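For reference, the chain that follows is the form predicted on its own, supplied as structure tokens.
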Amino acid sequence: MALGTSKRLTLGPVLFNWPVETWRDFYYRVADEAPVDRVYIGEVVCSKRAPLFRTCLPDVVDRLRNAGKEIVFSTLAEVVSGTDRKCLESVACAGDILIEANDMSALWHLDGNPFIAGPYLNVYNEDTLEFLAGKGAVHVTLPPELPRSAIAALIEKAGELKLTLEVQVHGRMPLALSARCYHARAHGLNRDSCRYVCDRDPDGMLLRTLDGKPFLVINGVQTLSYTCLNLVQEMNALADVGVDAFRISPQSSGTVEAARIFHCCLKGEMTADEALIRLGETEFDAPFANGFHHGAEGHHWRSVATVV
């Protein structure tokens, strides 16, 4: 079936430390060229990065809004210091804007106002959905490690609670956060005096196994998958069970092209097989994975035709 027009394509927040001009120009291009309905914006990984983008943030927001994009402001996903608390508070208490809460401490500031629950809140069961709905959640982005059986069960409960659900369908998968910055440690530095070395790796720093195989990606205090999540083959099934929105997580290249391809699938203008080929031709160079979705190890890839 062709996916209904009510299904939305979203763009998650940039997770990496890009130069300010690169960050700004990326969102300008998203405004002008990317067929996404909602854009999440804000610093999720490290509070030290947040001040770097404040000067151009108003212009970026204006450009996106003038292009008809819905804007959601994302909070930090890990709050361990006074600086982190101030960073989170500055977003959660900003006023009449829609917030994506990625740490439970944001709920205290939101004080029952409507919000979006981000993927870092780890919604794994119906009780968590019910708790968040009681705190004001109107929409929930599920963590990428959930298998399709769990997604189906949560959608049934979300319907009872009048919540809509979002699933990441493309981009590196967030796996873990640490209080310490391995990115800095790898350069002989610590988190407090990191010199922002994470800006050397626009898509994260690649880690390899002892036998040299790409394994994970480090992004400041965050660990991501090396593989690129790709659920273009599964979107019809996700739509059938009631997923409302499909998230693309930004990378330094190929993101706008990926958005166009997924948009064509949402409109029924391209088959999943065609989209898979086109996605393989984008500039972002990482192998595809969908193992978590099918109840396997996350880095695995399975063709829909071979899934039992």
Given for the second form:
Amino acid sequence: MALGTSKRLTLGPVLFNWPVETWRDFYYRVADEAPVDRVYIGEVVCSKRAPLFRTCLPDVVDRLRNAGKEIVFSTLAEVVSGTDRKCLESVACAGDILIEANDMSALWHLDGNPFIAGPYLNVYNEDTLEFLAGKGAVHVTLPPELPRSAIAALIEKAGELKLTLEVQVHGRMPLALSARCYHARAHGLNRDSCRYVCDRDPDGMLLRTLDGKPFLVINGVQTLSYTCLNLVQEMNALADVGVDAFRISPQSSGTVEAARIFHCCLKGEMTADEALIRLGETEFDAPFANGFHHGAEGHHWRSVATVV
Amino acid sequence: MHRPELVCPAGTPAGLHAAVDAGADAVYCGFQGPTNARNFPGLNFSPREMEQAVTYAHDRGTKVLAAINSFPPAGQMAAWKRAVDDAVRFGMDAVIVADIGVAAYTARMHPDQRLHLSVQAGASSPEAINFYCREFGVRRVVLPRILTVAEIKGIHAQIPCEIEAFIFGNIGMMAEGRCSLSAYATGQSTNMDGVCSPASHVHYLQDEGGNLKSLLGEFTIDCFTCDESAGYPTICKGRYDTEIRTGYYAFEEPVSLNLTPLLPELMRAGVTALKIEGRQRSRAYVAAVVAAFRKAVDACMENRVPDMAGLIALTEGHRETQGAFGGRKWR
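Mind giving me the form predicted together with its partner chain, seeing as the form predicted on its own was just shown?
Expanding to the full complex; the earlier chain stays at the top.
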């Protein structure tokens, strides 16, 4: 059984372009109701969106802090244009707040200061972990495609280096980034003239195969899985071997409920079997997947026999 | 204007001979197995073949670059480290790396080895490139195919290392080294296993109407009518449906990159090396493309207009693009 109190549940950054009021109210609700220890916040996908919620950011941060949440600022995952670079610099050089670095550009600005390595940084092995620890990494969120076998091998090294590891356990999986905006493309626009059409799809724009099968979702320059990652069956085993934190990635519905369910599981107050049923009943409607974790196709779902 | 190095693909020893004989200044190739990003059956070099290839190329004044540019998963670093050690032992002219751990190992164990940063590292800003240069002594960066010529010029002024840019061949739409789409459909990771859209997971199905569906794993990537020629199912070049648009190339048309018209501009932008994609291509293709670009680069150096008409026929599906290089509207 996991040592419930020492393990942390976290909320990843909102990846989608929600209306600013929706974005703000989501975080207010998280502050009031979601049993997460740490909240990652900031624009990760598109620098053009960053100004949209800047005005209400201080209020949101205050509210979350007052609720006892630890705040981490996440940086942009793909840094190319001048706007991207300015956006990154404004976050990475803020100074007094812990940063989750999602691109190597951030490490240049951080210049040895303590930071968290985000899931977009390509941390696949022990040598990478060791290098990043030497540059100030104190905590690392692993890429979603990393299988259990590699996670197990990383945990030992992380212990030696005195840094902690985090694994995403719920929400759509980030799969790819591009310089091109696929939301704009679908609407016959381009990134410079995008009219922020990504705001029409709060959980991404569904892409179906030509024979109608749901496959991926488009989120501006990002592509995510249609399926919803769900590692509730595997979480306590990961906690037992030493994974420190578990990430819920926000969707437009069911996120606070998912956090409650994962929290109960982590504390040993709910079995994984029951959690699975409850997660299936939340409002967010996408099939579960855990294939990457088991070294299989990422969209696969495997029911794991649980020990009570 | 410096004379740029023409960097050509060599998927096999025979391909390497063809590229060297056709006038390549440098060839790039990988060892068999997952240590490089073109891990296809029948491709790549055994250590013995690599050693012989280096001798063949060096005898003819051609450099050989070792692509060790995938991402070793934890517990499996040994194969990548062995590849780096072999490359150094064989006197290869540069090691092309993407993974931070592999870069750190190479810089630590072989400080005199010339190190290139692979496009798979996805270093797309001056800050990221400067970081790799400072930490690992990277001497050349292979720039992502998502940059415009103007941006390349801007980067050139802000970094201490050489620039290598792709000019011809298959162009992926996603930021290199950061794409799990193929793994999502097949379970084989582009980053860790070095393979995108593995042939073992590709299927073609014909329906009653004679239409041909191409599938990757369980997913239909495209559907071709009788009068269309069927393409290989790569997720970022497939056709899909959304609520607002149906049967369209959601990411990009199946085009191939051809920057011939931009060659002089790229050379003026400070590009040190021009890279041709295609380690999976036949030796005849490699020989033809390399010979054509050899002539083109030499013509540019003499301020003549290069004649590249013959290359058009070699582009994938006879359709070509300048991709992001041409300007921001592509995005």
